[in-house]
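As a starting point, one isolated chain is supplied in structure tokens, in the form predicted alone.
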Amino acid sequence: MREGIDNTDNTAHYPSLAGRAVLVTGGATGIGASFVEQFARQGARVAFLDIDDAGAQALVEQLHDVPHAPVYLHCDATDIDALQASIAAARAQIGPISVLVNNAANDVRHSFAKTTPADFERNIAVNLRHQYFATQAVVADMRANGGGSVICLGSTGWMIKNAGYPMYAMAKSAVHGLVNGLARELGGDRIRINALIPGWVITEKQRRLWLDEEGEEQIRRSQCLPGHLQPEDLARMALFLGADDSRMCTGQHFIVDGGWV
């Protein structure tokens, strides 16, 4: 069981899911197998990409008993014609797409003054350009079901003026504009499209690298809830966002801090 998981509680099922197609990006760690686990126990098809064999392969065995088992497919995301033949490869495994988490990021410390246009465009890739492109792949299956969601991962990282990533506070600010760049444009067909906002999520990564004692007098000081975020925190909005209970929630940007920003 992953930390912080617990399939015995009361939170919510939701009936719309079940045998839904659904795509996550970057799912097998971290924020992103919490979403392919939290959509596979309710039922939904699941297909998830990402470069971590070994993560993604350990994922598929600890949920041998969900209803349907999720499909890894390993997929660089920031290769637009590898992600295209991936969610081509998805569909015809998954059936066409209803749900599409676009999570796969990187935010990995760098320094402003050394930034180079290769870190810049590189950057950019892993953490914006695909979920424009992932959306654009997906629309036309959307599009037939009636309606779908696309749910894109922000941050708060760039609305808490953090240093050390600028990078990637510009390419996660930039996910607003795309949400409210599409709303509008995909609306009519019935299709969602929302961000997903997380705070300090403390996955393994984030406890390995990041968190020491100061960082947890942070998370005292600034959440208003106390404790950790955790992944399952987020893929349990993302549930309500794929579900049809929020069939009129579109451009819109759901934060999930415990209460910082």
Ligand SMILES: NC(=O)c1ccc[n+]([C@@H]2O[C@H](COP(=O)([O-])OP(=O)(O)OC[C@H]3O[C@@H](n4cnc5c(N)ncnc54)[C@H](O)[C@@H]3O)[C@@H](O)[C@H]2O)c1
Contents of the next structure:
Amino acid sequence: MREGIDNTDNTAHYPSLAGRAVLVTGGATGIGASFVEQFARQGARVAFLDIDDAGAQALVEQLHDVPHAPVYLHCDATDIDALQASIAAARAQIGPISVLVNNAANDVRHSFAKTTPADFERNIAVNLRHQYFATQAVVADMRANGGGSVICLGSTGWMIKNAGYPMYAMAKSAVHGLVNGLARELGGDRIRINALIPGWVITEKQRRLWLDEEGEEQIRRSQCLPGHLQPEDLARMALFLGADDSRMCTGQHFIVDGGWV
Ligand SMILES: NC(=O)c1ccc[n+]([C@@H]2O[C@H](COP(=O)([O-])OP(=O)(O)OC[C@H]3O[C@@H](n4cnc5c(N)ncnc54)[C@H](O)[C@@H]3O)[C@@H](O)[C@H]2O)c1
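Having seen the form predicted alone, could you give me the form predicted in complex with this ligand?
Now the full complex is given, and it begins with the chain already shown.
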């Protein structure tokens, strides 16, 4: 049992997710792996894209007991041709996509002063561009299904004016624009699009790279709720947004940050 989360299990079950085709980008590790696991445990048919083959394989092995084994497809989401081909391959294996989780990203730190145009293009490609094109690639499926749900991962990092990653901040702020810019256009077909906004989620990567005593102190001071946000805390909200329970929610920004101020 992780901090405050009892997997034995008193959390919600969503019957509408059973058998539903769910696609997660960047699903091999971190929060994305929790999306894959939690949707799969609801009985969904999950496919996930990533570049981390070892992480993906470990996840698939770990999920040997779910109703439908998750399907892993190696895909660099910055390559839009490869992204479109992988989405077609996922569709062939799990059926027309009903839920898309636009999760892949890299919060790599970078210098504002030293940014080149090529750095800029690379950063936008990994943190924003694929969200737009993956959404474009699943809309026909969702339309044919009579609706669907697109969940776009944002970040509170830019909202609280964190320094050290201005391009990442800019890309993540644009996720709000993507959601607001498409909600009406897609809504007529009952395709919902929402932003899911994590605070500081203590994944293995965050623990390895960034969490130190100062960070722990910052969490104690800034969150209203004690303890570390876990990937599962984000996955619980994603399940709700993927399920019929959220049928009238679109164009919204759902923040899960422990009440960070
Ligand atoms: N962890 C946090 O505190 C936090 C805070 C705010 C927002 N977020 C957002 O939540 C989402 C998940 O965060 P995380 O911490 O698990 O991220 P992470 O960096 O730990 O994992 C992202 C996943 O995406 C994959 N990935 C990276 N580049 C890729 C590419 N080019 N093509 C395909 N896959 C690629 C990685 O291999 C990894 O499995 C991201 O969108 C992130 O921006 C996270």
